[in-house]
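First comes one chain, alone, set out as structure tokens in the form predicted on its own.
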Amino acid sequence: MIEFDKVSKWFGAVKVLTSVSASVAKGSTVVLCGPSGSGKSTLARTVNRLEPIQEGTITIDGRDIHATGVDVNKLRTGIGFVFQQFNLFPHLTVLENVMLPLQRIRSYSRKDAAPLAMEMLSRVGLAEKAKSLPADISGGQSQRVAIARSLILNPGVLILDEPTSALDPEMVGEVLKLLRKLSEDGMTMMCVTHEMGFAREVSDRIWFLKKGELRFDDEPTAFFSTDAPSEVRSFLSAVNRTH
């Protein structure tokens, strides 16, 4: 579904991604982890061209998405993106937030968009919050609304950049539960996260990045094994100390 081939990126003189090559199979969940500043979020943001690349290629369904002439807006309608901060519009209700992509991108009328948005809110367990404003719901609920909004255009890929990092610990579980369900339903997902329980249970592969390099790409059993590379084991020890 997604193929990275020798992808490199600089911010000015600083190289933040170095010749990253890896692939995401259709219907699979890949977790990106690694120390702060390792390039995880940058790599995730290259998939919908929030970040340009200077070398290499990224293809989705065989199409080079950074090639000249690619319609970026059209590309992004097929890629759901969920940010750390929920980015909900505070003056719109929960329902209106989820309806917005249908109205703005697909030119749906409010009448046609509303039932589809309600259906999506039901899917994420928030139908009863449809008329609430973002200020009146919890952080965990806000993130689930953001996920519902990212799914409303039925994207082929869902990218999540630290979807639980802005949440209180007791709210993390409800978001991870939803992501488990999406994974079971066959959604192709790339998720940047420090939630190692989620990585162990849900991911099909784990990518470990360090200093902009993809140092490890394997199944969860290998990642959590005592035979994993020493830098992976050191990272896991550090994560366990802080969580």
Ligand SMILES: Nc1ncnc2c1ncn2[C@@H]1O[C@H](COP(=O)(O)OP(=O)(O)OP(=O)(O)O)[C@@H](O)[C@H]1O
Second form
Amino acid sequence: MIEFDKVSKWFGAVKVLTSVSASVAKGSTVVLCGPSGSGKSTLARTVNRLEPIQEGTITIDGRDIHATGVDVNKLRTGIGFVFQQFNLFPHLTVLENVMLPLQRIRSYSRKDAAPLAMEMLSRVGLAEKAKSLPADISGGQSQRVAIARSLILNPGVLILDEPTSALDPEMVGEVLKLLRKLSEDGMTMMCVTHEMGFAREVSDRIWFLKKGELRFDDEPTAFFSTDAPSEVRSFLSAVNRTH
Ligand SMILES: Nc1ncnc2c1ncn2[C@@H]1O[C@H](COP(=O)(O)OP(=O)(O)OP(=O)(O)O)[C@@H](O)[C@H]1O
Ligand SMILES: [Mg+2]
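Show the same protein again, this time as the form predicted in complex with the named molecule rather than the form predicted on its own.
Next comes the full complex, and the chain you just saw is listed first.
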């Protein structure tokens, strides 16, 4: 569904992605991991053109998304994006935050947007928080609201960049549980995370980036195997030390 073909990117003179080729199959979950500064966020952000690329192509359902003439706003409404920081509007209720894309992008009235947003909140288990303000819910709940908001326009793909990194440890589980459910429901997902338990149990493939190169792209069993490349194994032991 998403195809990276020899994608390279520079920030000025610094090359941060080097000829990345890989694909995300429809309905699959890819976990993207690697050391800090390896280019994970940059690669994730190329998918909805938050970052331009200088070489190669990225296609979604066969369409070259970095081609000139692509309607970037339309492209972005088809891709849900979830960040480490949830970026909810503090003056709007939880329900209003989830309604907003429907009103702004699909021109729904409040009356028409509210029941759809409510349904989405039920899906993420937060119907009872609909009238709360973001300040009055937990970090884990806030991230679930942000996920609900990113799903409200029915995107074909969900990209997540360290969705649990800003959370207190006791709240990580509820967000991962929701992501697992979305994965099981057949959502196509690309998730940058250091949560290796999630990677092992939920992902279909694991991509390991190092210095902007895709050094590993295989199933979780291969990634966690003792036969994995030594750089993968040393990354895993480093992650285990800090988590
Ligand atoms: N806007 C920018 N301008 C210049 N260099 C940048 C910019 N954004 C990122 N970089 C550089 O690009 C490289 C890749 O950064 P990126 O944020 O993609 O890494 P990452 O794997 O997501 O790291 P982390 O695990 O710390 O989030 C790094 O060397 C970073 O310093
Ligand atoms: Mg990052």
